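Only one chain is shown below, in structure tokens, and it's the form predicted on its own.
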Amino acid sequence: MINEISIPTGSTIQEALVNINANTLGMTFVVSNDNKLIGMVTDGDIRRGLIDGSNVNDEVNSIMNTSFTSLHIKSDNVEILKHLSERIRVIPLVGDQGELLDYASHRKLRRVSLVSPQFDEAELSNVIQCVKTGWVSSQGKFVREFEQQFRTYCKRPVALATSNGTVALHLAIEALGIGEGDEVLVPDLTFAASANSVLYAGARPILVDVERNSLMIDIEKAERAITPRTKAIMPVHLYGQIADMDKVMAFAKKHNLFVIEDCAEALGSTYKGQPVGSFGDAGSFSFFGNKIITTGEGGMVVFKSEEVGEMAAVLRDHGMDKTKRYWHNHIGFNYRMTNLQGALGTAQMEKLEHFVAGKRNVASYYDEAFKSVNEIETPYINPDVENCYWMYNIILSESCKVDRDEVMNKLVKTGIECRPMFYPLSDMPVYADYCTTDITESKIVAARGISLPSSPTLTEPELDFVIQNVRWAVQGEEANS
């Protein structure tokens, strides 16, 4: 890439013009034979040089600028944005020996990550304790402490730590006795783990469309999907939003269904002041590296019934009898969490409120910036919900003339990490047979939705950079002029 934006010392002005024309930066870097940055040349420098009598065959060194601002390659985005201005639009990024390695501009930072885990000395201290004591597998104290934190948080009698969020869901389904021939209502717009966990148990996920505003399972459409085989409904609290749990619970009571909350993306969110996971018969959480709190991989499942929770505990541990070691009464699973993961989790859980507050601040900043942009729909705000905003999503409105993928490509080229919202499961051949009702809204949202950087540690300059480039991407060049 460097040779696309630079020319070797001794090159002609003509060669500099060719490079500038090709790289679209409006300038090029001049480097020595060992790639050390020695100068910069803009199209303005060349124009002034030619007016002053230079020839296109003259060496570019005669007109290059040797008084320029450069930064070390390890400079963070805050430092870069501090130096960019109307006058300085491109900053070369150099190595320890002054070698040219990259560049930054108003349209390209080092990288604004979608979301990043946040660790400090608390996590490190816990992990070191595991290593020093030798308690690194599933029997250590941190797993038990982590489970107690969730029992307290969700006000549930049973919380079981698991190896990941998907198996937490599967464990809930198995412990509730859902299996062959049964059906579970699952929203069509969700990550595949929601449906996969049902299939693991031998049951069938029945895909139901979502509401346009909330993106939560549509209860009216769920009514049309009910059959005598329906045993449960799985509200997925997507991207931090929460389903209307009053409607969900009333629906479940009417049809005598279990409620299994998929809370993988909503730890920290509340509905009418009550935390996710505290409504249904079971609630599952994920601690993957991009979640609100993380243990690298890992999950948690909570239960309303102690009896069901006890069965889940047996199934989680190979189906082994709790009073007779190595005696197996059930065909179980190895779904346990390690003490190393628990060590991270207990420290992370202590910071949950801090993480969520940061997420909400980021969402509020985006909301204010995008409220006047006709091409963008910001996340729906339900007055009954305190959203943790695990991921901040925008949906391109019908007035937006730019394709979703084109918008994302523009953002990625500027150094802004983004991703599409989930595809409808019903669009995928492996799940198509589980769709029995009309799917409309899921398809619209999936085709237009984009997840933006949502780390709670994003600074205002970084957020401004994202906002500026999103506006440019959806509106055109004038948005960033």
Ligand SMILES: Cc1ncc(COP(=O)(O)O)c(C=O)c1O
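For clarity, a rigid core is taken as the largest C-alpha set superposing within 1.5 Å between two forms. Source: prediction; values computed, not measured. Numbering follows the first chain given and starts at 1. Compared with the form predicted together with the named molecule:
- Fitting the two forms on the rigid core leaves the C-alpha of Leu50 displaced by at least 2 angstroms between the two forms.
- The Cα position of Asn65 differs by 2 Å or more between the two forms after fitting on the rigid core.
- If you fit the rigid core between the two forms, you'll see the Cα of Thr457 move by less than 2 angstroms.
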The other form holds:
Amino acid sequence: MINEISIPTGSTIQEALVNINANTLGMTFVVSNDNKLIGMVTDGDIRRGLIDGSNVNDEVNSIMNTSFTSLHIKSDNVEILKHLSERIRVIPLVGDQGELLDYASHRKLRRVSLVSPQFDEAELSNVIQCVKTGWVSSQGKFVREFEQQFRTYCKRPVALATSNGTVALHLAIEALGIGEGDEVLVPDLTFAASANSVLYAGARPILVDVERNSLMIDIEKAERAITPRTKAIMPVHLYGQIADMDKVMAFAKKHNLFVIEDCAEALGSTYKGQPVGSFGDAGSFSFFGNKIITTGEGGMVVFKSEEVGEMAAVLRDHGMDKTKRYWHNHIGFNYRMTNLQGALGTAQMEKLEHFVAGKRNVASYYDEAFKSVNEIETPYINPDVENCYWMYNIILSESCKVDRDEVMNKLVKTGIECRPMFYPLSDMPVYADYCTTDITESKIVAARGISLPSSPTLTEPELDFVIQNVRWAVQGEEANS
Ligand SMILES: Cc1ncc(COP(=O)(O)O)c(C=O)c1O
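Given the form predicted on its own, corresponding form predicted together with the named molecule:
In what comes next, the whole complex appears, and the chain from above leads the way.
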């Protein structure tokens, strides 16, 4: 990127013009051999130089501007906006040694998004193939390929692609025969879809507190929530962390429960070397735009039992008989994925390891930077879990005197997108009735948690920018004070 907006010292005016023409900024930066910023040249500087008798083959240094405004790479938007004006439209952003790292302009204010989807030619060419061949609805090779990738990844005999992660969960619950009069244990700290999918089936979600450290469903507390109606437990592998599956499976065996893993946020995470979704009777995934891999909207559900999987396949397709078209043995659903989504999915799945590696790098960079900040608790590390870090969360510790929402406001003001952790379901009137045991930890954690930018492609300058601003915000200082 830097090469596109800069030229080496000693370049000709002609070379400067070529760079300006390509970068469309109306100017270029002149850098020394070790990338230190030494000057700027605008279209206007060149015009004036030529009028005064310079030649396009002359060195650009003869006409460049050496008294310019530059800012440190960690400057926030408030600081940058103070310097941008009608006259100064582009500001170089430099490192500690004066090296050119980036630039800011009104069009390109510094903004770090929470997570952004990563696509390249592979997705594009698959989608083009769908459009060119006309295979755009749910019949098509990409859906089948995508399902095969999940059968292999989760080592499960059945994988069914669905239109989103919520219906993947619902399909699992229906196919397992859970319905009216039944109860399913669901963690209180999760996205509403986990509990909603149980309600869609006519069953009751029973909200259970989470463990303070891992944020996963607390099995000791789940023991207290068991009734003769309990049919299943839904461990939700929230934010990429994984529930203690040894404990969950032993608990399920003891009480004869189905296990439905909600893996919407944890594709790529492993527990004792095994992928999420490979433990329970069913495991569901989401491919919403901010997930580890995305198909825009989309989901997948894997099954341990072929028989249950077959039932789910029928229910996904309107409950239609597999051999007699338009004959319906069940009241089913249309929960199918389109081939267009599958086209994105197969290409994305090929890059899963790459995305997860990027997210782990981001997480360890944050971990290292925040470990010395008293006001911040970093994510719990379970030695049995390889976390994919779908989203990196910090929890403000007791010693942080700044309110969580105020910290977030400060970050947003500086162009850093962030969001609160999920609210406890038991706090919301629509779910309050589904709480039968005491809930404390999920409320404490949720009130103090913030999700930070977690894209696998975040660069070190971007991470440093986030880290510096988080430090200032939690310590109650103004940015750049
Ligand atoms: C924990 C959890 N479960 C289920 C879902 C539902 O997935 P979808 O948005 O694809 O319907 C999500 C989605 O964000 C989620 O985070």
